[in-house]
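A single chain comes next, written as structure tokens; it is the form predicted on its own.
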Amino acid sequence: MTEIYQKLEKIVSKKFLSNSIYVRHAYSRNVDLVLQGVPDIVIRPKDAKEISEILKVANENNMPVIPRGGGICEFGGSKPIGDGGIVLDMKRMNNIINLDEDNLIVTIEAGISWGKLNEYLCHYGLYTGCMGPGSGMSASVGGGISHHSVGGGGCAKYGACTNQLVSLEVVLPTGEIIETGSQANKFSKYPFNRFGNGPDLAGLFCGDNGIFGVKTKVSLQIFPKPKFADYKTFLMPRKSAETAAQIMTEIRQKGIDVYDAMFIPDVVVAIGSERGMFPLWEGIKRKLGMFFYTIEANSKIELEERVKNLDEIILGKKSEFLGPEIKDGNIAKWHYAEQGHWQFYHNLWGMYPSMQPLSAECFCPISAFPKILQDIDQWDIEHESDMRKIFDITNVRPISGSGPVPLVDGNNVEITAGFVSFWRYYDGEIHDLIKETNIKLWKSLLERVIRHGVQWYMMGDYVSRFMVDIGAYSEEFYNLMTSIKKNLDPNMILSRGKFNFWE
């Protein structure tokens, strides 16, 4: 291990390179609480060449390489599957490249964070469309790719991030360093269009979940923020999941183009309510599911007829208009207005202290999402004992079930499930049977949602494997991601385990 130190100290700085055990156990965690593994050695490189020569190096020693951007997700996706190997801190590539105004179109290093590039563009008047994942202010952008990511705000209007991306360089698990669109063209003097001059590579890159390259530099199309908004927020009517599916859909139906549209079920405003994460809800008696959407428009004749489209829609429902200010209640203009967007999306998360996401974050279809919540409250039901363990430890139950709901592109929603628990560690004592009972909770509501047919985005190691694990690829699929993986990646040194790639 010291010969290996030696020959990246060479290629990064000292002050860049660590094998401290304090860093390294500082790099073993992300959000969730039961997946842990030690990396031998944390780097931090600048620039796409030190990315390849810390890669070469990596093959000739076989040692796991794990791309680690903002490091919060939520399936253990940017920490090491067991002890070992070097996690590369993108961190430190964090530059704003070029702001090309007459194109739309910015350039960035990958390590930025969604929050740090938008506070960027809000000086020009623009913004990146979807504002990345939920927990956008430190989420890099190299990482919402990986993830296909969605969640900080505008994802009913342009979906995920990744189809606002034009082009990306990646550096390969062997060393190679590409550029994928327009950028193919080494003729090309800045990027403009991802699809053309062959196929589209970028996408095999897009919710790669780190295991193809190590992504350095994005560009992605940018947008005029138009002049023109209104928000409002409504209190659903008893069965609010199946009132917002029909709301949604009939959105979709008749081609309201609105910027945002999210359903918060019973048990989020029931339980938010009451440990105090919602006082603008605290004067509502029937804590009901709730209910808002976001309009933008470029003039005020336009914004008043999308409203007005928009609330024979939700009132036609039964739903409750609760006034237009935050202090009535409208989520919504504090979620648009008050820059909310990353501060509100996992709220199902923080409702107790300590309490931590074991999370089934998915996409499905807008008709689906109500039988799929139902599904959720039944497995809870039917793992009472599992429940009850934890209780007699910690005294709090396990919360399940799923933060907001919100309306990504096409008629689909993106389901923020999961449940909250507490670490083994509780009460200044270790108790591995809350670890024990957490990993077959987890397992059992993952497959429980896997089988219902929808899209995973976020996949990290926990999901990718365990889709493998009950045989939900079919095995041509795997087959051929197996393929490009070997082809590309032939130590399998790139993210090693995911999608179960071993050596």
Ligand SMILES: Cc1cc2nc3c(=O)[nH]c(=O)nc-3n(C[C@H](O)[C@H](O)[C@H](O)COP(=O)(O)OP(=O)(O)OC[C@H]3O[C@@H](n4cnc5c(N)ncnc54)[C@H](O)[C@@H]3O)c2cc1C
Second form
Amino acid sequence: MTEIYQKLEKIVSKKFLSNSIYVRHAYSRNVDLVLQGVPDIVIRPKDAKEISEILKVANENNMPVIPRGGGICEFGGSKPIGDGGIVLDMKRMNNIINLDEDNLIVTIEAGISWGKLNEYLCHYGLYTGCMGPGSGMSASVGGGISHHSVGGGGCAKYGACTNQLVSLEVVLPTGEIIETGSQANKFSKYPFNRFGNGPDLAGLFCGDNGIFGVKTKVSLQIFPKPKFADYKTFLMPRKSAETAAQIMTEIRQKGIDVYDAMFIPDVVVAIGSERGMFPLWEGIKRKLGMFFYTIEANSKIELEERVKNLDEIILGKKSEFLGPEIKDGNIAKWHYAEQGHWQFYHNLWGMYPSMQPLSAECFCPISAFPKILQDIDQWDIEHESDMRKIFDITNVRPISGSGPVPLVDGNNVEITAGFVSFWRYYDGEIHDLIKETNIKLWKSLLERVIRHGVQWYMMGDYVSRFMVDIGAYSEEFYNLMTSIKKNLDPNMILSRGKFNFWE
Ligand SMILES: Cc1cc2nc3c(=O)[nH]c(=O)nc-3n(C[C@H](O)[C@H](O)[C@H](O)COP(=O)(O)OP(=O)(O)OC[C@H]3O[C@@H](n4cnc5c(N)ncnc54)[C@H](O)[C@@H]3O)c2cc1C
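Now show the form predicted together with the named molecule, given that the preceding structure was the form predicted on its own.
Next comes the full complex, this chain leading.
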């Protein structure tokens, strides 16, 4: 180990390299409390060249390397699987490289956060359209592209953040540096198009969960932020998931270009209001589901027309408009006009002290989500005896269901399926029974949701291996993925263990 450390010291300056026990433990987790793995070394490179050298050393010494952006993966994706290896912290690479205002393309280093990037763009009246994930104040653009992130605002209009990708610079696991799209032509002066010059190689790295290469430079299409916007929130009738799905379908069928459209299930509204997460809904008597939209336009007339069409659809389904101001319960206004899109989800993580979401995020068609939510309720009933074991220790029963359900481009929604439970040392004592029961329940619920045919996008340590373990991938698909991985990464250095790609 000392020898590897000394080799790395020759690549980055001492200040950006550590094997101290404190630093290693600080990098041993992501957001979840469940999946842990302590690295041997943490390193913060400054550019692609340093990363290339680090990867060469790792290959020579058969040492796994795990890229880490903001480190906010919910399922252990940016820490080692098991102990050992090098965590490659990308946060030093957080600069804006170029703003091409004529062609509306921004080029940035992959470790920059969505918050920093959009703060810069807003001075030019521009934004990234899809604002990345709900964790965008700290999550990085490289992490977002590696996950296909959505949910931080704008995904009904712009889709996942990978839709805006124009070109990538990637360091391959063996250390070669490549550029994709228009930049595959070495005579191209600046990135302008993702496709062409052969296959879409950028696509290979989109949603790869950091297994095929380290993204170092990202070029994204950007957009002028429209001058006009409106935002409304509605209390839904009973059976609110079905109604929300009908509304979303009609929005698509009528071709209304909403910026965001989101359904918040009744259980989230009820518990969230009770626990102080939604102070603006505390006064509302009937804690049913909520639906909100935000819409943009380039003129007042255009905006009014769109709002009229949307309101006709939503009010026609017996929903109740809460009023224009945030104090009336209009969460949509807070979400769009006051940057709530990057704060919204954070509230949900602090529901009860020491409570922990054991969930996973996936896409499914609009028409499928009410049935999936119903089936999660059914799953909860079937697992009453296990839920009770946790209740008997903690006096609070785990809560299952989905978090908010946003409309994503095309006919998709995103659901966060899972349950919220305590972790084993919630009261300072160690309760192994809670740990065992949580893991058993988590696996069981994930399998149940996988069987609905959903598509996971943030897979991390856990879901990537689980898909393989339960045989959910078609054999041909997994074989192709394996042969690409073996070709790019013969020593399985990068993110070793994800998707069961071990040594
Ligand atoms: C409160 C909260 C809200 C969230 N909201 C959302 C949401 O709305 N939508 C959503 O999609 N997710 C959400 N997430 C999950 C997560 O934050 C996002 O998926 C985010 O995009 C991860 O970015 P990151 O920079 O933190 O990535 P990390 O966690 O650091 O890494 C994620 C994955 O990408 C890889 N990786 C990171 N950087 C690179 C790179 N430069 N090159 C190659 N691989 C890399 C890692 O190895 C890992 O597999 C949320 C999480 C929390 C805690």
